[in-house]
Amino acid sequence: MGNQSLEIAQALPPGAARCPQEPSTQDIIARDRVAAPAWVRCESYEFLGDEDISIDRYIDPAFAKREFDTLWNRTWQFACREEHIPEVGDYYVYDIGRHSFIVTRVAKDDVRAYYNACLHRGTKLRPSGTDGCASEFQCSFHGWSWHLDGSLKESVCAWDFPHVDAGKFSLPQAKVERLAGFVFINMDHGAPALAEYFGPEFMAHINEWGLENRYIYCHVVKKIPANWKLNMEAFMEAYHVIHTHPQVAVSNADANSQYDIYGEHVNRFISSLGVLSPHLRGQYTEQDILDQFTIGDSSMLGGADRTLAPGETARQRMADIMRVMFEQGTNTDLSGVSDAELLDCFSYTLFPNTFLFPGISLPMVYRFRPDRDDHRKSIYEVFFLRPLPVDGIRPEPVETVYLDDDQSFTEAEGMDPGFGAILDQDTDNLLLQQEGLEASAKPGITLGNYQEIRVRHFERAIDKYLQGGA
């Protein structure tokens, strides 16, 4: 069967081959009782070549320096959620490499991002990793201070600084835009507007999700011993599921996942859940699939009936169970949400370093940042978002959980243990990959044309920035 599939693939145009085991993601979704919206029922794949990708980008510190010089200072980055800064004076510190920003609400509809450095002798005005509320930003060293609007409030012993023009001594700002409850910043004031940067297809999608009506109920941060791009790319495909996550393969149509690209800065996959992996075809029944379905917030599944009626599918029963359980567990109304949105993994990469998962069972945001001092390390953040309760009252954002290098994700407060174990499996591979690339005699990595298209699309965008384009 394997040789026959290879022969068929080789006879097709490059990138046209798909898993020979039906059904496709769109076939699966089309059978759901509660129909999916248009943003789910679409495809946007493009073949981008099949040449190897150089490993220098993962192992060469000079490559990391070029990224800081040409990429991070020109791209839109998710800095915080609006719920982090709900009131005037609230602030949140966002760092990327050596750069640091105070993101603050100056007025109800005015959010700014100030470079986090005193204009006197450079001391950070707020420590990294902090948030809070302030009426001014005062330097702890010599006491110079700035108003919320960034204008200079006081230079201590002003008589000694006749050369300082207060009107020209406002805090420098990054460009800021808000979208769906997220605050994005860009150091390049000549950068395109956020809608142009992400493109019309993605903007049409995100406007359907209502992510502004969600709140953070868990936020976990952990340093990973691998380059930030390896960290990101570990989550760009379902190709690894059968070997890295065998416990979920029984209810994950991994090899039939759908991959899409949108313009230069967005890509996605849809991985259907409640469906048997094509790798395991014929080895499990529909009842087995339902019995082993554990992904997501499994604590909400409670004592729901898991016995299938004749002819009933595991996927449909799972959708029905999860609709009731999530409504009860989160005090939300999900009657208008499709089965696919309830069950499936929708993963959108927003270049350079953010993943959005707009579904209900996996309501997440990932953020990946390079370690400022070591190209072999990166910072991985997981935010879990739930829909607002029906009473509309937004809970306060939870305290961030910082894990030590040797801690498991399962130890994080608020983390579903089953999902924490999946994150451990993902990140346990990364040190081996980093060290393997450094030891490799092969100068490049080889990618699948379809299942790893997000990796190629991502690396192509990086190359364009490093070459002065994009």
Contents of the next structure:
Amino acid sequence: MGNQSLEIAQALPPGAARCPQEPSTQDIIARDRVAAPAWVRCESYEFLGDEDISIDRYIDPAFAKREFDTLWNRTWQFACREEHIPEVGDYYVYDIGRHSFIVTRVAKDDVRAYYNACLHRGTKLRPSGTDGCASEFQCSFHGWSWHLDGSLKESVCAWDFPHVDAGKFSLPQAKVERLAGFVFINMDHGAPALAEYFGPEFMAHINEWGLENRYIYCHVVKKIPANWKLNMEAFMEAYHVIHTHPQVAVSNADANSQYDIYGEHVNRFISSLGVLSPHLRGQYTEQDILDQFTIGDSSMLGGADRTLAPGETARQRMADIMRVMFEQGTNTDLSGVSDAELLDCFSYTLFPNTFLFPGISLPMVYRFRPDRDDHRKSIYEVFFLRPLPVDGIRPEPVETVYLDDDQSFTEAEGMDPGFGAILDQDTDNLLLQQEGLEASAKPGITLGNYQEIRVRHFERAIDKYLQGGA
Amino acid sequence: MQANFTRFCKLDEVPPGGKKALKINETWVLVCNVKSNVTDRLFAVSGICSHQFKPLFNGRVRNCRITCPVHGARFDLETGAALDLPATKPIAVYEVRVVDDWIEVKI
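Complement to the form predicted alone: the form predicted in complex with the partner chain:
Zooming out: every chain and molecule, the one shown earlier first.
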């Protein structure tokens, strides 16, 4: 990838260059024994310009305030999973900035999100960071209470409040929509419907995944010393893999990963696994690739034969192993799942703050939120979702693990230590990046046209909201 | 006063996933039969929330924690520790055992 490659790239239209002399992601997937579905076998890249991205968005507290004023109150956000609130009366408290919502199931198919504040003198009706079950929402201060449907149940000493019209004292609500087992909320009652917000391409994808038939088996939360957008952008490209995760690069087609954008609010990459990084061409054998393969839950692979036959590829063996071992280990049926879905890293960003990974080996959901008081800090959550057992009994979601600021992800109960080490490598860069941007003499960051298109696409949406659009 | 094991109820009256509250010597005791990803065992705790002394009987139990249905405070069933506001004080926890298909609580 020397001067000759650069000259070829410069002769192409901007954004058209791809990793030279390497198969594309689509080429890799097309060789798989169990063919990938249509949502995998498509591309949707668009060149969005090559200007620098201003750094004030990461380092200026006034920018963070504008985000709270114009973005967080107008966007659809993943508040909880339906499995958090399976029964009528179950609730889950979701906070974003100063806002807090009680997301509760009012009836079998009726989920609502109430602003979490008593209408009398404002006390939170439920503590942040909790979930539970209630027959009513009663304030702990004076005892005013509301029915599950949000209507006022009792104002204590009603004789002293003749000016309170009970009919107008229902708990205010945010908009709620449910999709694939996720509950999304939006404070903007004029916001487009969720399907319109995400757009038809993504809706076609998610409707194929069956994420409603998964359950949370690991949930880890850690505060990260960096702006929430830096935190998110650390996970938007595979460009960093060769340098930040050298142990992964041996079995990751990093430089030839695929990047796509869908409308204004969704983008993705597909990063193939079980394939050598183009950066390491000629340095490793197929057996090396198999030996260094990292997945989200390596306990599933215990005891598998990892010795390749002559001519056999690491990728195909890994797919075959995983199909059998995951089915046995998790009591699930993967017969209809393609090799790519089993192996590869599919990473979708749902603007503003959620990543979905619909694959099997890396079955995560990420959620990022800004710290309400400090633009230099953010909250990073990792959920692991497993397919439901074939017996149909849905396990309860696990208890959330909260890591201290200086704790390693490898210490998180339920998380594969090898995967935790990767997250440590990702997040260890972030304080240096935050501080570096604050120290920089350069007013913008410079992005690759292809491998960093998700960052540009994401920041373009940020700008639209802050400018009053979108 | 020295604590002794006292018969609470028959084991089959608190099936896995169930709970039952009874008064023993003027003290409300809540026995929870927890069957979860984490554990599969009986817990005996105070039946009254330490926050505003409301009954915990109808609280949801998940992952060895009970949530007060009235104001949402959560408690660790193993230690009794208060995990969230509005509670700041623990609830009592009691030794529990099964003898001859009877649940017994040390109180």
